[in-house]
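Taking the form predicted alone, here's one chain by itself in structure tokens.
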Amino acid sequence: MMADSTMLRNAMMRSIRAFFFDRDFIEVETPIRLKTPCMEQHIDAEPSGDYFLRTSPEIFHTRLLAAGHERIFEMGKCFRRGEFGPLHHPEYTMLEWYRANADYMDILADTKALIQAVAGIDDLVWRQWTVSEAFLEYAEWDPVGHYDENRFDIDLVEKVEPALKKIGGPIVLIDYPVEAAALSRRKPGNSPLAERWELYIDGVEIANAYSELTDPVEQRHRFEECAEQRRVMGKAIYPIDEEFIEALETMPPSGGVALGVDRLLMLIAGASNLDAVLPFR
């Protein structure tokens, strides 16, 4: 089993890299240990001495976009403290890519093409639902304009995601409440919606994408709100990454996505949990 999953991973990684090289992306490497992890409400960084292990390379990718790079991707290890389960490991492989002068819909087109190329199939039926549509159908309320964080999280896990698994295939949940999209650009006109989508395949969350927020004032405000929420929850509060905030001042409009490589491999292999495709745990 170890040999089979290793060979399958090798083929998938080669296919992913070929996909991006064919589209004029450059592969980048960014630090794994960092002084200031990106602050998100429910994601805890793993300490590493006086530093932390990254939960995502996003803050460095933002700085590369601000420096003038237009198409970048990275595959590498990321870490989240205390995440264990059939679909969660504290150490995992993340694929992230970003495009300057693009938005979340451009990134969705990339993602569809990537999944079809890597999985070796081109006849997938993709469904796309707004968050409002999915919650009204399966949880009987609309979180947009009536956001309740606890109710949203519980109903997503207990009602919406099981429905997506039952339906099967790739389903895109799109246009999240702005309160549930800390790094996403708000839709025009002071909308209550953020330009964010998540991809589920057979009920498994595979990717999370945004039109990137490039307003440093609003981003700082969101980080401050997140810090207060983490304080109330008794979680560690990380300082705001000032280099990241400064980069937003010159970053072009951009779209980006984070995709779980291990979960994608699991689905390609027809496995039901990550242990089947991770040779070392």
Second form
Amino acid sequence: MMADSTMLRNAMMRSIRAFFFDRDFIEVETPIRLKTPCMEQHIDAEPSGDYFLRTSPEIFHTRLLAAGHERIFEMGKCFRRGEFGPLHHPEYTMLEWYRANADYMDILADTKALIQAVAGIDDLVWRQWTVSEAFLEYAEWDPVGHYDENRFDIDLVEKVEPALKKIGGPIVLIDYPVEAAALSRRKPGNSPLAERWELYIDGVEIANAYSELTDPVEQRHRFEECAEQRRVMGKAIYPIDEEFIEALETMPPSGGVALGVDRLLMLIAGASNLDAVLPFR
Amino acid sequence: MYSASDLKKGLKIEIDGDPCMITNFEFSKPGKGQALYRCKIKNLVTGNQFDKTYRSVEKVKRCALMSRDFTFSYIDSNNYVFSDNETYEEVLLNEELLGNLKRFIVDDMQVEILFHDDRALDITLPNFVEMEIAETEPGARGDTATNVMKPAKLINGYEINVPIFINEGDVIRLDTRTGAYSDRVSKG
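What would you give as the form predicted in complex with the partner chain, now that the form predicted alone is on the page?
Full complex below, order starting with the chain above.
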């Protein structure tokens, strides 16, 4: 199994890099140890001396976009404290890419082409549902306008994800309630929706994409809210990365996505547990 | 109290006063959402199985289970009476709790009984028990094959299958975990 998954990973990484080079993306490397990990309510960074290990490379990508790089990708290790299970490992490989002057729909087109290229299948059937549609169908309520975080998370795991698994294949859940926007932009006109989508394949969450939030005032407000939520939960609070906030002022409107490479490899290997593709786990 | 992140397969917890065991456990974390601990749980009193999802901020009550050594005394209508080896206190277990194990209980048998507070939950018998054969068709002389079986009635009235060479009055050893004949201890 070790030899098989090693060769499969090698082939996949080659085809991912070829895909982006063909489309005039540049490959970038950004720091793995950072002073200020990107603060999210439910993601805990692993301390490393006076630093933290990155939970995602997104903070530096924003600065590269602000510096004028229009198509960038990075494939590298990210770390999340305490996440271990059939579909989680605290150290994992993330693929992240951004396009300047683009939004989450442009990123979705990239993602579809990438998955088909990597899997070697060019006639995959793609389904796309709004978050409202998926919840109304399988959990019998609409989280948009009536958002309840606990109910949303539990119903997603107990009702929606099992349905996505049963139907199988790639399904995109799109347009999240603005309360679950994370780092995505709100749709125009004070909409209750955020420009965020998540890709599931066979019920496994594979990628999370945004039309990036580029409003520094709104971003600071979200970080402060998040810090308060973490304080209430008794979690560590990370300082706000001022250079990141500053970069938002000059970055172009952009779309970006993070894709779990190990999970995609697991699906391509026909497995349902990361054990199959993480030989040293 | 346990934190949700302490939960794992095999852990015993208390829910609504009942001792329960986690029979399956999965870490789950949807999208940007919170960590969820999805458990399959068995109620150790009723045997009922159910699903329960814990959020990472939730606390779960520990469950103190203790087992003590007892000696079997007598049968009182539908109850089997055991006495505590240290305190001589008697405890009654009904037939339902004993299930198939009641077939293997003999006088003065040493057993272990598992308690949650004062409530008996489970009983463990010695792995092997010796019993006399009360009735069986006579075996063919000299036939010592162990793979040809025939029915036999034990002295307590229950039936099992024994090899063809076993006769009435023989004492055999039974495996209480499988309920199967193990070997012959002595000839009748």
